[in-house]
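A lone chain, given as structure tokens: the form predicted alone.
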Amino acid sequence: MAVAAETQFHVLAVDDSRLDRMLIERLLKTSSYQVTTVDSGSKALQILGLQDDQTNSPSVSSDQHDTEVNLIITDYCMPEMTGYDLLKKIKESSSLKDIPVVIMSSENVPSRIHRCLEEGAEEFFLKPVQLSDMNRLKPHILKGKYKELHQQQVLQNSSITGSNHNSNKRKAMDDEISPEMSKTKTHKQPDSTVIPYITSFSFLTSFE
């Protein structure tokens, strides 16, 4: 299945800096992405459905919960939950692990970059993020979409295969039962009530 070229993909941007959130939102919208911005990793998890409703922040609406997220771009240095921690939680989730994650940071620390890429991040952008960086997002989104479609196709094929297997198994059982039923009918003993009747009839006709 092909992903429509005109699809407007949804990006979840996470940054505790208001100015950086405004910048990344403007760059993403300029690049024709639908954008949701939050100021912490915990709010990002709420939107992704990885936290209980009891911990939901009022700033996260129910509509945001229902919107599919195609890519997450997050700052690395944030209080309480870093971008790396958020990345790990996403990759540990069976339902969200295929969503591409991009990390941003104003600090060029090779060990940090390597750790994020090893954990599954698609890219590591150095701040300030540029408009040209947005062009590098779409291939990751498309790869994630194709992977999702492929998994759906595999599950669908598995379901069909399982159904056919059960049908063939039932047919084999029926084939085994049918000869036994035929054999039983063939060797059925004559009705015992018929023999006395025939004997009595022969006895009566002997007097004629």
Given for the second form:
Amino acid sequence: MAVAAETQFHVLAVDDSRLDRMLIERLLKTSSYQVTTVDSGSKALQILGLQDDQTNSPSVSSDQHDTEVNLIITDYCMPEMTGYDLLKKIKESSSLKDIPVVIMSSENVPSRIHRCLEEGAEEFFLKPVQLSDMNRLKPHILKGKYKELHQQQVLQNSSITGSNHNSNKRKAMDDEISPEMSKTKTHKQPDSTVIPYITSFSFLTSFE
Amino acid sequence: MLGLGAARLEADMNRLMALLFHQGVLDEQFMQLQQLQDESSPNFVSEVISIYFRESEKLLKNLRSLLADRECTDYTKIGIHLNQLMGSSSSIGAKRVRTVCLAFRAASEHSNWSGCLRLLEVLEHEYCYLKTKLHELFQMEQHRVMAAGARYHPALS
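Switch from the form predicted alone to the form predicted together with the partner chain and give that structure.
So here's everything in the complex, that chain up top.
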């Protein structure tokens, strides 16, 4: 796949309220993001490739496993699995923990906000979410992207032999590299997006 | 002549909006909704409001039946319903409805049945007023578009 000239980051939005899903989808689309909305934490985990059961549910198409998620924005108060529970599951997963997570809540509860930030959430948005809040997402996405590109560069520069498939390389990397470099994603193919201002990573064109 | 009708309707709409803001029925969030409507999503506001009406009416009906029997009132369920109504009201800028929900929730947390019943009446009244006014606004907008239609029709410009 050729490197795309334009970036369109993909945000996964999780909210049990249909109205709020409509809103967040519009907010994100207006801000040029590609959006997938789901109504529960468990559906979000399905989309992210972290299912409890091994069988693929018919509502989750296989395409979605190939689409990289660049940021997750989730409501806090949801039945069964709260946004906090979802955040924890994501941060506990070696394949997902580098995806930035933003929490939304209609209630301003400092202890709740603190707990989420402690658990690794990047930001906490008070509902109703505003268009101006959308501007705060990009830095977190870019940070995650930079980390990913940096790791890929390290992979390229290392002397590890083997197939060119990323998943195998990453598994090897997990074994060999030092702790601070060990945050790798094993389930996603790098997509064709490029951060506009980075021009020298020619290794990107070698990924199919 | 048609242009004048459209201008008059627009002035009426602005006056109604100003009144609703002044009364605290609507807040800034309602304006945010307008900002999200554009050519790619031309019916966004009416779609969102329609969903709000549908969901709110379901919630209000449930609240009525939850309070039907003083002896077996499930105050936790009432709280859950109110949180939903509060959330969606806040999302569309329905400030007064949200405020009543807050008071209602406090009464339910104290298992205050008669308080809850009283607040449900207030809530139903506030919701009714909001719905009526929003319908008026949407009707005015439709008429304004029609009146402005002859003037702004692409084929005629």
